[in-house]
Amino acid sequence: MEKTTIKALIIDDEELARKVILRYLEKHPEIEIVGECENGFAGLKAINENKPDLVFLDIQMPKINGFELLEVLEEKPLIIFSTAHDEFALKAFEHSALDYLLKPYSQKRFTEAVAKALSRIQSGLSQTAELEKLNHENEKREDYLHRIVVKEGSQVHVIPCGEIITLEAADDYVEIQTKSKKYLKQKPLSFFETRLHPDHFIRVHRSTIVAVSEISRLEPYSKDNFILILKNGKEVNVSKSGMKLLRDKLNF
């Protein structure tokens, strides 16, 4: 019986790393490479166009990294991850029970990972549960966000945190207001409260986080209530806990 060809895609910003994978794959004629991409944007487009069975995905990449790519992928192929010595990435992988390649890796280690992936593909098993666990673990990172990736239809936007004015809870989403437009991101507001730098963002209400640099003034609304006036003229309600944070951090 004729063997089924496995379509694979390589996404890695380092040309040398892509060449290593190509060389190692010479021992795997059952795998056909349908493309090489040097960043997450190109990788997302290639996945949607080529529908690969298997993706070799680097974690550390410019524009959007491997975790951010995973977040905006609707249909996820089977993935063999690779990463350098990133403390947070390694911790996330250890907790998710997903296999990954730690750079630099040998032909033997590569072959082991490929064998596991091919067995899974042939068995029709997905990585959905493990990928969800990986994303969940990655969200526990202790470093602060510098950008937010949002999928809007077929487009992916990268929002630098320095362009954000407010983040407001909207049911299961958060509405992110930038200086040019609004975006919706399916995350709880509490996620951004812990991952945005506390010197740059402050939660002034249970439904609103504001950029400190966009605050213009504070005005009384009633006897015990205040509203925050932002530089763009927007008025934001301030809760008692939000008022305490404003007083502690900004001496209001």
Second form
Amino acid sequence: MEKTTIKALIIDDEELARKVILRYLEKHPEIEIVGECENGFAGLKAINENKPDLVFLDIQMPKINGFELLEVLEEKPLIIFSTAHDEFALKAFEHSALDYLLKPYSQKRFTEAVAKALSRIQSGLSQTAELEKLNHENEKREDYLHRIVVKEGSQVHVIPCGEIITLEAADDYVEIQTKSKKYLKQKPLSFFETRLHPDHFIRVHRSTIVAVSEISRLEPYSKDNFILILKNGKEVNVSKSGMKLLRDKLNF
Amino acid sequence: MLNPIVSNKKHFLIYVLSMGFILLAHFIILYFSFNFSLEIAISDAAIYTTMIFLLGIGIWYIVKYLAISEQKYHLILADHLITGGILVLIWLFSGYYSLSLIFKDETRYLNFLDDSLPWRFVYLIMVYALLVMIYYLINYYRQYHEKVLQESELKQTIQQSELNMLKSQINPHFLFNSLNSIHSLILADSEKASEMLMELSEFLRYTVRKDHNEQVSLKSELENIEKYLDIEKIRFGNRLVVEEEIDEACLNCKIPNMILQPIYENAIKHGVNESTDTVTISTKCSPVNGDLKISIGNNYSPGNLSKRGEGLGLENIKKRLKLHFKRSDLLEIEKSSFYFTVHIIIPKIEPEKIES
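How about the form predicted in complex with its partner chain, since we already have the form predicted alone?
Below: every chain and molecule of the assembly, starting with the one above.
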């Protein structure tokens, strides 16, 4: 045996889009298709189960999108993005060396991308650095987060932002308190400060962000200090700058 | 600018009537107060008033030439003193000489004519000043009117361009994904590919047409949306179901064009795109109290609750409805944890308005 076969997975929510990739792959007998997934969740599961070498990944998908999927993957296979048109995504791609296919694409273009991926696999190079960079670029997106994807052991949770009560810095992690549970996510608190909608979330303290809708009342603590009482009874310290933000956002 | 008296029949009539009044007053004074003969009284009044009548029309051109806004006040005043002086003297003496020639044997009248010269001078100056004032007022009013007209025109242009901006534009994500689906069909089922390509072309043609007609019938809007949804149905397969309940009586109602499109795009974006289950988009159109009520609803994945903000698309529809109907209560959103509905009211248009 000269060549080992390469295991590939297709993740795209549109059947017709998956069919194009399947069709194109007919010309690449060295690639074996181990699965087709129609959403990010299924994709995540399939990656963990099948350990593919190569993944064709769409970005806009139900449940969790392509970027969120990458965020929670521990061992990242080689990724070729296959996407229609997403200005933010394109910007993110331009800053990393990853290959991406813009729908619709030709067999020629597809073959080029596959050839690139194959040579990487054969030379044993990983994409981790580029994916990190992509992730980093993607964080600069101008739109606000609607949900947060958190990995907990083998489980992946999607937390809608409306469920969040507080976010607290804890070393390298952020502790996300929702109405039902507590989650840990490895990100600086400043990331959430910029990416959560400023009308709904306020950083009241160096180490705490609270959801505006969860605030019950504000009470004086000492001469210059205040504490926030949340609807669930929890008390949160408010710093001077936090107080100023509260005043600005809530107009009092 | 045209002479306001000559150019307008109504103005001319008013001018003639006021001159007639002056003539009558002139005659009455001479005939009843000074007891001159009918002949003298009529001639004196007629000659002086006719001259005022003729030259009065001409004063317009002096006023036009000496428009207040363009020159300094004291220069204008000086110009009026000179032109007014010359004009009044022409009035005064041509009347004086022609009358003293006609009635050269009437000594009492000739004496009266001599004595009355200063009074006639004052009278004519006053007539001149009055006419100048009226002309300036007309001039001012016209300029003001023009300015108002220009401003409202400008406002209209701004509104129009704003409307054009608010009108939905083709969503590139939709376009490229559709092209990709067509590509896929070409490889697998060319007949279906051609079908979808036709539908996409027709939809694009409707969207990009530069139609000045802001209002279209509900029927043609719904037809276009059907094309859009047909395309999306091919893309999403059984993940998308479309339901319609349209009252036939509504089909000819006029609505602002492309106003519903963003609602369907939202339903696709937040409903179908984000859900692994089947999403049903339902449309209901019915007459309510003489208005047209359109309700568009779709179910969505409960996990996306917080994602469902009142987006830019709906904000734009609100703005457009406000620009069209001057009302801000025409769009209403009904939201539960799994179902989203947009209700739009298109106010009744009076039958007479349609005809005109």
